[in-house]
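Below sits a lone chain in structure tokens, taken as the form predicted alone.
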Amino acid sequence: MSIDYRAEIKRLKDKLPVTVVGHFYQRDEVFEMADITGDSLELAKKCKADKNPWVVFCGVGFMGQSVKVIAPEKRVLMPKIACCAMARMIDGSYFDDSINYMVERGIPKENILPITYINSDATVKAKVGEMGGLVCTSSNAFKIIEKGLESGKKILFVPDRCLGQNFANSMGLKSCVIGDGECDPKEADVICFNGFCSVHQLFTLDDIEFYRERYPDILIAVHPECDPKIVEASDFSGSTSQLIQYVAQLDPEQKVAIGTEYNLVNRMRPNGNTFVLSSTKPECPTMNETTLEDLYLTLKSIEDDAPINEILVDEHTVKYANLALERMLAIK
């Protein structure tokens, strides 16, 4: 007998003290089942404020970790502990290697201020926290880097080179990327780790040229995880939430091509004037791993008192990762 997953998910949500959370990039049928939706840090903050002791997080692994770091008292399960490719590009040892790279080129460790994008493992956030550093999001990276520079220290930005370079460019700062040619930390303000988002690397200058030729008045809006050349050629660059706000305030007849994940763009404005800035479907493979069946089985495991895929973070990591997050949240 087949299971009506939607009906069963609704039944379990009504019965259990659980909140289902869905990131913007989740497939539609999963996104529609969520009680709370949003971007990664926004979701973690909402989970902390939520009254339910159980969280079922539909997203990728570092997002579930962020909830556990901010609200360690919560029981956090994930239907799929999917891996963000960017977050996987850096771990504690690669972070240490980056610090050593700068030290070997004449920057004392005490003169380095690390900043990590929220898209990173909790162990990396903890190492950043131990060094007095901060977390940032794509919404507040400008503000966090600006505040960090007040320390007079060199900024080590991990793991997304594009985000670091784009915000350095917007601030008139010099950046370099470790492992991409000769990166002299003495000559740069922001030293970037060589990580990236595979989805946001799909957008090209040819894509922009195609839409501008086809629709002369079209606007191009992209995420700052895109390559700096793409950001420079666009009309607007902003985080997921900022892209949503930007599109929402446009005239309904205004055409706009958006360079970010397909599921989000597809939901933005179903009036035929919103386009995906790509000749291929820019769909995050790991975000799309979660299915309705996965969500059902995770909720059922709570009902059966045999929870699956629980996110656990040790006390040391929680302490210092949370410190890095708190430093960020303290900056208004």
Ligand code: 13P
Given for the second form:
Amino acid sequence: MSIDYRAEIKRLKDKLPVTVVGHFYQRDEVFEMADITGDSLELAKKCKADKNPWVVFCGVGFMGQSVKVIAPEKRVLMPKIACCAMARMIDGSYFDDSINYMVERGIPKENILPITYINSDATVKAKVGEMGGLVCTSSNAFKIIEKGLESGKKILFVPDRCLGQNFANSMGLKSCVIGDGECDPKEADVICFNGFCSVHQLFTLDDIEFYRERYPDILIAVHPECDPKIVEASDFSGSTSQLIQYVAQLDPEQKVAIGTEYNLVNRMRPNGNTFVLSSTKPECPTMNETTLEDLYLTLKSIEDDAPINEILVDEHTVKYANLALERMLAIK
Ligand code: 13P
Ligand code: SF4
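Same protein, the form predicted in complex with the ligand this time rather than the form predicted alone?
Up next: the whole complex, starting with the chain shown before.
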């Protein structure tokens, strides 16, 4: 007999002291089961405030890890421990190499303030925390970099070069990317690690040109993980929640093409005036790994007292990654 996953998930959610969390990029059928949804910043804040001792997080690894770091008393399970490809581009040793790159080019370590995008492993956040640095997300990066600059130090921004450059551009700051022959840390305010999101690299200037030619009044809205050329050629850039709010306040007849993950954009277009800014389907493979069956099995494992896929973070990492996350959360 086949299992009715939706009915079983609802039964288990009613029975257990558990909160199901879902990022906007999750498959529709999984997203619909979530008690808490939001962009990365909102998810972190809402999970911290939530009272249930169990969290089942439908998203990518760094998101579940961040909940464990800011609320270590919670038991955090992930139906799939799927790792964001960008977060995988940097680990502790690449972080150290980036610091050395700047030191070798004349910037003393004590004059470097690291900021890590939340899309990074907890061990990288811990290194940032130990150096007095902060975490940021796509919705608060402007404020966090602004705060970081108050220290008078050079900002090392990891791992997303696009996010780092986009916010530096919007603040009138000079930025450069490590590994680019032109990158002289002495000449830049924000020095970026060379990481990127392959999903958001799919959007091209040709895509924007295509839509602008076809619908001259169309608006283009993109996530700041897109290349700086794309953000510059767009009308709006923001986090997943900010993109949703932007589209919601438009006249329903206004056409808009969105440059971010497919599941979210598809959910935003009930009236046919919202388009996916790409001829290729921009799917995040890791976000799409989680299925309704995975969610059911994870909840069932709590009922059976044999939890699976639990997120565990060692004490040292929790201590210092928490410092970097709390410094972010303290900035209103
Ligand atoms: P948001 O914080 O905007 O939800 O972004 C998360 C993400 O992974 C975007 O690719
Ligand atoms: Fe990571 Fe990109 Fe997927 Fe976001 S869309 S989770 S940055 S791989």
